[in-house]
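What follows is a single chain, given as C-alpha cells, in the form predicted alone.
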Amino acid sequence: MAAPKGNLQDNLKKLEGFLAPLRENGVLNHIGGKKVPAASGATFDNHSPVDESLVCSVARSSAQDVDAAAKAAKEAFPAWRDMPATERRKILHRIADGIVERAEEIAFLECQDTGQALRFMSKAALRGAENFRFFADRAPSARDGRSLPSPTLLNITTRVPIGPVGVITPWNTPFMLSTWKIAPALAAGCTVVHKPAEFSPVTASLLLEIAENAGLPAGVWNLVNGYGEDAGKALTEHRDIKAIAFVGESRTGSMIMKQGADTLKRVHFELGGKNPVIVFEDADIDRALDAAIFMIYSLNGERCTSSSRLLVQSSIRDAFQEKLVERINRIKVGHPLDPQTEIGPLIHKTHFDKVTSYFDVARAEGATIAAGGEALDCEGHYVKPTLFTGARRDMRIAQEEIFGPVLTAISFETEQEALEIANGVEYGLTGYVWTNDLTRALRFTDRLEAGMIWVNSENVRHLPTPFGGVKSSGIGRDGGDWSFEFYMEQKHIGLATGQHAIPRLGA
C-alpha cells in the first residue's frame, strides 16, 4: 500500500484546523437532532495516543441520557420506517457525498483519535460511504419476501423493520465500522441509538452531523456518548430497544447477551479472534510473506481479523521465519500522520500495558522473541512490532488475543496437525490458507472452524457476502442481505385460493 502524499508537518498544520472547534465544544450527544450536554453536565477527557494531549471533553451519559435517545428513536421509528424506501435510499446517497467532501476531516481526526496510520485511514472515510451507497441501493429491495404456494394457500413472506435499535462501536477503526453496523440499520428503516466507544468518540459525531445535514430526519439517528457500565449497560436494558449490533471483546458480549436477557433483546455479535494463517511448503512464499505481514501488522494489529498466529510447515520454516523477520525489522513506527508510517501508537495506555504484558508472557513460557518485543522510549503508546517464534500451541501467546503488532509462530509437519492447531483455540472468526493443492484447500477449509476464509490471499472485503464468526467469535453475520436478516422481523402471510376443509368442532 502506497504512502498518501504530503509531508508531517503540512499535515500537523491541517490537524490544527480540524481540532479547533473540538476543542472549543468538545463531543456533546445528539439527541432528537439537537446537540446536548449530558443531562447531569458530566464529561470526561478524551486524550490522544499519540502525546496524551487532550483532544477534547466528551459527554459523558447515564441512563437519563440513554432513556431521552430511545424516547426520539421510538418517535422517529413510525415515519422512518413509512417513507418510500426510494426516499431513505436518496438520503444516505447524500450522507455518502457528505462523507466524501470530508474524507480529509475524518481522516486525520481518526489517526490524532486511534493512533492509526494515515496510510489506511485516508481510505477509511471512502469505506465508509461505500458502505452508505451499497445499503441504500439494497434499501428498496429489503422488504421483498418469497412466494412460498401450498394446494390451499399462497403463501407470501415480506419483512419488517424491528423497530429502534442500539449500535454499540469499537475503538478500532470506529468510523468504518460504524458505518457498517448504521447503514444498513437505516436502510432496513430501523431508527438508531448509537454509543461510540469512550477511547475514540470523535468521529461518531462528525458522521451524525453529515447525516442530518444530508437530510435524515430528527431522531432518526440518535449518539450517546460515555462508558459501558453507564450509557453502554443502560441502552442494553433499554425496553425501547428491539436489538443491539455489538463490536468489541468476547467477554463484553456475553455481559451484553446478560444485560439483554430480561427484554429478549436480539443480538448480534462481532466479537475477538486468534486467527491462523497456515502456510503449507507448496504455497507461494513470497506473497503468502506480504499476506501475513499485512494482516497483523496493518493498523496497528489492532484488528479482529488479523492474522495473529502464523502455522509455518517445519520443512520451509526456517527460510520463511528469517525473511519474515528481516522485514518486520524494517517496519517503520512512527506518528500516524507521517506518511511513511506503517504502525502507529496503541489506542491508550490500559491497552498498550496489556499489549507489552505479553512479551514477559512469551519469555516465561520459552518462546523466542524474534523481532521487537519492547516499547519504543518516546512519547506516545509505541511498540515495536513483535514476533514470537519456538512458540507452542497450548500457551498463552498461542491461545488469547493480543490485540497488537504481536505475531506468535509454530512448526507443523502434517496437514492434520495443522487443523487441530488451527482449531485449537476458543475463537473462530477468520483462517487465511496458503496452498496451491486445490483438493488440500478444499479439505481445510471444510473443516476449519472460522466463519470466514481467504486461500492464497489476505482479507478482501466483497460487501455482499456474510462477515462474521463462530465459537467466541460472534453471533449473526454483516454484508448484503444477512444484515437485513438482524434488523427486520420476518412476516409470514397465507392467503386461502379456495374453500379448503376447515375442521368443525362443536357442530
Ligand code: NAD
Second form
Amino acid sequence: MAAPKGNLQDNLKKLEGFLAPLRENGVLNHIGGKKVPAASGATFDNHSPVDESLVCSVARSSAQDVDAAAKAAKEAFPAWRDMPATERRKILHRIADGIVERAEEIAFLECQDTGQALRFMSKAALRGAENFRFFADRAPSARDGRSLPSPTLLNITTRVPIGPVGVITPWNTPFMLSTWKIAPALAAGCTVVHKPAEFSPVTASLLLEIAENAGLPAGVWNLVNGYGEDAGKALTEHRDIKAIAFVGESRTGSMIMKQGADTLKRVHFELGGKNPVIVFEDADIDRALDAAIFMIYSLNGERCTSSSRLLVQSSIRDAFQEKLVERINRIKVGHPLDPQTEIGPLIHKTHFDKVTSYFDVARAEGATIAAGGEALDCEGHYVKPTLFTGARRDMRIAQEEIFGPVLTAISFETEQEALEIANGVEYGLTGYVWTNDLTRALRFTDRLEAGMIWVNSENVRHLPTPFGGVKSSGIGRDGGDWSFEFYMEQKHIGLATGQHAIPRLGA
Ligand code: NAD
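With the form predicted alone done, generate the form predicted together with the ligand in the same format.
Let's see the whole complex now, leading with the same chain.
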C-alpha cells in the first residue's frame, strides 16, 4: 500500500483546522436531531495517543441520556420504517456522498484520536462510504420474501425491521466499524442509538452530522457518548431497544448477553480473535511473508482479523523467520499523520501497558524475542513491531489476544499438528492458509475452526460475503443479506386457497 501524498508538517497544520471546532464545543450527544450535553452536564476528557494532548471533552452519558435517545429512536421508527425504501436508498447514498466530501477530515481526526496511521485511515473513510452505498442499493429488496405454497395454503414470507436498535462499537477503527453496523440497520428500516467507544469518540459525531445534513430525519439515528459500564450497559438493558449489534471484546460480549437477558435482547457479536496464518512448505513463501506481515502489523495490530499466530512448517521455519525479522525491523513506527508511518501509537496508556506486559510474559514463558519487544523511547504509546519465536501452543502469548503489533511464531511438523494448534484456542474469527496443494487446502479449510478463511491471500473484504466468527469470536454474521437477517424479523403469512377441512371441536 503506497504512502499517501504530503508531509507531516503540512498535515499537522491541517489537523489544527479540523480540531478547532472540537476544542471549542467538545463532543456532544446527538438526540432527536439536536446536539446536546449529557443531562447531568458530566463530561470526560479525550486524549490523543500521539502525545497525551487533550483532543476534546466528551459528554459522559448516564441511563437518563440513553432513555432520551431510545425514546427519540422509538418515536422516529414508524415513519422511517414506512418511508418507501427507494427514498431511504437516496438518503443513504447522500450520506455516502457526504462522507466522501469530508474524507480527509475524517481520516485526520481518526488518526489523532486512535493513533492509526494515515496510510490506512485515508482509505477507511472511503470504505465507510462504500458500506453506505452497498446497503443503500439493497434497501429496496430488504423486505422481499419467499413463496412456499402447500396443498391448502399460499405461504408467503416477508421481513419487517425489528425496531430501534443499539449499536456499540470499539476504539480500533471506529469510523469504518460504525458505518458497517449502522448502514444496514438504516437500510433495513430500523432506527439507531449508537454508543461509540470512550477512547475514540470523535468521528462518530461527525458521521451523524453528515447523515443529518444529507437529509436523514431527526431521531432516526441518535448518539450517546460515555463509558461502557454506564451508557453502554443502560443501552443493552433498555426495553425499547430491540437488538444490540456489538463489536468488542469477548468478555464484554458475555456481559452484554447477561445485561440484555431481562428484555430478551437479540444480540449480534463481533468479538476477539487469535487468528492463525498457517504456512506450509509448498507455499509461495514471498507472498505468504507479505501477507503475514500485513495482517499483523497494519492498523497497529489493533485489528480483530489480524494474523497474530504464525504457524510455520519446521522445514522452512528458519529461512521464513529470518526474512520476517529483516522486514519487521524495517517497518516505520511514527506519528500517525506522517505519510511514511506504517505503525502509529497504541490507543491508550492502559492498552499500551497490556501489550508491553506480554514482552515479560514471553520472556518468562521461555520464548525468544526475535524482533522488537520494547517501547519507543519517546512520548506517546509507541511500541516496536514485535516477533516472538520458539513459542509453544499452550503459552499465554499463543493463546491470548494481545491486540497490538505482536506476532507469535510456532512451528509444526505435520498438517494434523498444524490443525490442532490452529484450533487449540478459544477464538475462531479468521484463518489464513498458505499452500499450493489444492486438496490440502480443501481438507484444511473444512476442519479449521474459523468464521472466515482465506487461502493464499490476506484478508480481502468483499461486502456480499458473511463476516463473523465462531467460538468466542462471535455470534451472527454481517455482510450481504446476513445483515438484514439480524436487523429484521421474518414473518410467515399463510393464505387459504380453498375450503380445506378445519378440525371441528365441540361441533
Ligand atoms: P470493549 O469490549 O472494551 O469495548 C467495546 C465497546 O463496548 C465500547 O464502546 C465500550 O464502551 C462498550 N462496553 C464496555 N463494557 C460494556 C458493558 N458492560 N455494556 C455495554 N457496553 C459496554 O472492546 P475494545 O477494547 O473497545 O475493542 C477491542 C476489542 O474489539 C478486541 O477484542 C477486538 O478483537 C474486538 N474487535 C472485534 C471485531 C470483529 O469484527 N470481530 C472488530 C473490531 C474489534
